[in-house]
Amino acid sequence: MTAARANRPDAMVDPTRDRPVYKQIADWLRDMIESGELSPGDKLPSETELMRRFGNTRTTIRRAFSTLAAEGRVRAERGVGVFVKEVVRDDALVRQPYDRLARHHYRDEGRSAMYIDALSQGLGSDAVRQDRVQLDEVPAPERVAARLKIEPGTTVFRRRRRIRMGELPTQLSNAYLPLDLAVGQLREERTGDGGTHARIEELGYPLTHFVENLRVRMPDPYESHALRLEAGVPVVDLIQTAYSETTPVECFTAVIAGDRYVFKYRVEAS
């Protein structure tokens, strides 16, 4: 931000208002971000500049910065300053459910849905990595059991892993399968070309449709650490059910870094 911006005539606070002064300062900075006067990558005024501008203490200015950081609008670089953040990273992947789950990808081309995501950034199959892999039999959580049409606590097979694109973790996922489908490569770390969906169809269950539910929330401490999230970045909580006609054959859950994916949908007019 230039000195002219920092000295705008509207850069005022009213200590007699019910709204705390640090929130008024945060409001002023937020307005500049939302209006586009401050763009992603721009540096905010320093603590010293804002102390001089508003006549407040360093503690007050830091609380204003912390408010914006908690909203995911800014990031601090120690010894450098505070900068406006991209809401979504420049290298974010594009997740297109209407295409990534198409049969020709996993059956004819041998490409998994995650590989289709990688292609959205021009990445190759070698960019898709998984770690923290855990393969086990577990009692079905209630929301998984409801989608698989089984009793909660029924034993299911779970594939748990963290997905990375290159060195960047993008999601934490769990795939739950009924025990009668969890055979062969579906019980191995690598499920082979086309992934889980190709193996399910080989067992005689042609996939007919998928149902996805999405919600946005703030991450818990484990998720923040595992996904290396900056303060204020939300996650997308996804649960997807794969069907063969009316039979649910897989329940997939994922916690997705909110700044590393763009969800793109196509809706046919009817």
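Numbering follows the first chain given and starts at 1. Just so we're on the same page, rigid core means the largest C-alpha set that superposes within 1.5 Å between forms. Everything quoted here is computed from the prediction, not taken from an experiment. First, how it differs from the form predicted together with the partner chain.
Checked against the rigid-part motion between these two forms, the candidate from 140, 123, 84, 102 that sits at the hinge is 84. Domain rotation between these two forms: smaller rigid part turned by 40 degrees relative to the larger, from C-alpha superpositions.
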Contents of the next structure:
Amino acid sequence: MTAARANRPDAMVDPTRDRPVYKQIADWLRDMIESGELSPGDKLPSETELMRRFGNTRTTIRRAFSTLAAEGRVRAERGVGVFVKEVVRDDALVRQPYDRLARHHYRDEGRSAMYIDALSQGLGSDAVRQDRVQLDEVPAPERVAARLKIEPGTTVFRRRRRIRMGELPTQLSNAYLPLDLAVGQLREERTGDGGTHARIEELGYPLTHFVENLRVRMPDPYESHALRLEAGVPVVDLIQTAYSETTPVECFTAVIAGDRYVFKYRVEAS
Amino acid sequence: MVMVIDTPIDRSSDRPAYKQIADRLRELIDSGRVRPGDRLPSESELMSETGVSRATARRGLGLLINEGRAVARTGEGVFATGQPKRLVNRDPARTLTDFREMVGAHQLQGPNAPAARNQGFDYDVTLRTLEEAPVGPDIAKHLGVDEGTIVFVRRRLVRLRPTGSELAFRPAKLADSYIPLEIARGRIRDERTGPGGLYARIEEQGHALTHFREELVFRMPGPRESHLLRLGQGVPVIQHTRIAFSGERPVECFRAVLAGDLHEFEYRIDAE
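Please supply the corresponding structure for the form predicted together with the partner chain (the preceding block corresponds to the form predicted on its own).
Okay, now the whole complex, with that chain kicking things off.
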């Protein structure tokens, strides 16, 4: 039924219905998106076209657009028009987990994993910004304690920060270190070339491997606000443990905007 | 315990009232505002808070129970159990490198079934269709062909249930394989592709597999996906794409859409 409605050549809204006219117009546009008549990246009919088609005011048309924007289905490009939202942004970063954590980056080149991500979009290391940095000692949350193989509630060192690529926030992260590792530059706001992983190795813990778990969920209001997420964009809930042989040395958790990263992996067949 | 369902049920919406009730309660559970062990509103409380019938209230609570988010305790009420247990996909492409050793009758199940059972899940795979169909822009790009090219497609549905539970199977994953027509010959077109599965059959055609590329995208489902996976409102999905290469040539594109509340991906990354 909905597809038929969208295909009717002279779709009219019915002002006598209880449903507000702007919602009826939004319904019509939404049908076109859901039926696939309009695909991600496609431009919606312009305000003027829709005013003409439905015989309505610009204000009403704009309300219809706002309704769809609040649902996360469309985005407006000032001066150009309203577009069906892409799943992943054009300027999304490529995260290559098998590569970005490699030792040659952090030890030999002095580049942490974040900078490797920036390079994927041709951005320089100066594009990576951190803010809202918070350094403190806290009781280890359950998930973190389990991975660090310590009792839940044991005091650990925590570094919280928000990462931006240029102006756009991309992730909120917490890095947890056992207290006996949290020494020297690891307790400072800037951990130096190669970041935390280079410093941990210097303490005598060569990193052998990482285990990374990824889940998806909707953001909570704080995360939505801090990451400046548009409506309807989920977040990746990531937890990564760094190991020196069998000893976990760091547990890192992050909330990553779902539309700002594509995760890519390459695996040899034998 | 008593929680207020703030947003009134929209009677004029296409979405049935019982699903709206489930949506509100699911959001409270998934966001952590209602914790495992908290009692959810009873049928009578839902009826007086929202004005729905007892049958509707019961259906709404029933939906959450089926999803593994709540449990009914006779005489006590319905209690949140938190999010359902997630199936962990470990190093998905790496487990495939064992495909040449894979033998056994249950080829439709694929390489993930034993791991799922080890994690305490019953794993059910059904073949939805085997067909020739044109590819959209996304898959076309991965296969290195023009948009609209006809390819052979195998579409499967995976359903999960915690072993030993009395719940029904939940749809969990849509898994489609796209194969160029010139490669899709013989047993590749059959329901059961034989020992070693699809990749063994592709290699037998003279395309030795050299490597895989995988991509994960985290997004909201489209309406068709929502429907096929019976997803609650606001439940996101994980889109997992894997392309098999023989040298420079893509020989197959696998695209799965996984219910976000039932799955997790795990990767082991070596520091070298």
